[in-house]
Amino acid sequence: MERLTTGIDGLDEMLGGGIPVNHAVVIAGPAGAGKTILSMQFVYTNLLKGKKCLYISAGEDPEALKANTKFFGWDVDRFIDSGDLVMMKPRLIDVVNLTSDFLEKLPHVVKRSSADLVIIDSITEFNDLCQTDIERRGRVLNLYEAIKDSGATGIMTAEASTDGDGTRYGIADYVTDGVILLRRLQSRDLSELLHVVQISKMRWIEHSREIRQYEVTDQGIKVHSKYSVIFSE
């Protein structure tokens, strides 16, 4: 099976090699875990290899995205200039209507991409718009299935679950073929938070399940081996 790499060494590695090509994953976590930046770090690795990327951004800016990129040496904007990148930031509320017609939109933007990579960054914010759970089922599932008729590969990230075992809604993690756990654990001596990252499902492939710690260096995120993991007590 084709995969492609993460740009991560260490989670490659637990995946057996990279994400399987037109594989639709989620990457949940808690505020500043990196989902943004394991994203970005997936994308940039990739128009490096000649891959074309779709990212919509549902929070932060494209312009602020941009910026904080380059702290990791990673510019973008070459990638834009030739039309390899494409970044969204779609208007989600509406004044007059509270919100926007971009939840019907989506998967037609996704379709209508040519794009090898889709990243939705994130899915929570498109749920919260959602009246019921019938309705962000509904909508993840469309969309999960835009992005496997585009032939694309998909990354979605979104903020986890209260326990930390899945996403905020837990819809995205039984719709999709993957998902990508990132969790904080405190250190045994309690002086710090260790960020910690498992693959919880990864259909069709043998994975890791192992927990492996992380963290983010000033050239992106770096996956150490399991023997690095330090649990609290």
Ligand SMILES: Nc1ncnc2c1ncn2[C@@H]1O[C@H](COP(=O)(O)OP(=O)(O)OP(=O)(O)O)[C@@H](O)[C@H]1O
Second form
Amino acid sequence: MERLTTGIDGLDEMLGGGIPVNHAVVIAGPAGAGKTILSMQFVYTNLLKGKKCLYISAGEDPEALKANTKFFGWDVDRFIDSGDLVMMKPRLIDVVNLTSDFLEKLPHVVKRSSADLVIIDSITEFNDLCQTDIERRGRVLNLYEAIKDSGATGIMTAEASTDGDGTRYGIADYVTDGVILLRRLQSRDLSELLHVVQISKMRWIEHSREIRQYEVTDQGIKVHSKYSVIFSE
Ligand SMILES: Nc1ncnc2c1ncn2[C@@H]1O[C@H](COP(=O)(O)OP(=O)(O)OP(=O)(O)O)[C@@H](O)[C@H]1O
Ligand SMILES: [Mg+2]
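What would the structure be for the form predicted in complex with the named molecule, rather than the form predicted on its own?
Below: every chain and molecule of the assembly, starting with the one above.
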């Protein structure tokens, strides 16, 4: 199975080489865990390898995102100019009529895209607009199929559930091909909260079940090696 590097060595190692091409994968985590940074790292690394990317930012303004990720040395302007990166901020709701066509439009945009990588940051806004769990399941499945049909590899970020075991709505976890969980754990001496990553699901491949610590550094996310400080004496 062909793989796409995530741009993060430790995570690629956990995945046995990267994310399988044409998988649609969820990255779930609490606020500020680094879901957007991880997505941009994935995008930037693959842009450098000649891939085309579509980044749908339902939360943050793409201009701010672009400017802030320059801090990590990821200057995406030239890829926007060349057309290899398309960044979009959809209108979630018409504030006058309180109506939304986001739920209908998103699968079409994804399906028509010729990108190798599609990022939806985040799918929580999409879920928030659905009225019932039945609608939510149907729409997430429809979106999943749009990614698969487009031939792209998809990353959907998502807010975590309260227990941190998956996504808040708990639907994308079942529908998609993989779930990468970002969590926070208290350090052994209780002095700080550590970030940890684990792959809770990745269809059709052998992957690590380890819980590894990671950090957000000035070069992006770095996942620690196997025997991490969290479990040492
Ligand atoms: N330059 C930096 N150096 C170290 N850590 C940083 C730096 N910039 C951001 N961070 C960390 O990354 C976090 C933000 O990452 P990011 O925006 O990717 O999170 P997120 O999971 O997408 O959050 P949200 O749920 O709000 O969208 C900050 O809370 C901070 O801890
Ligand atoms: Mg974010």
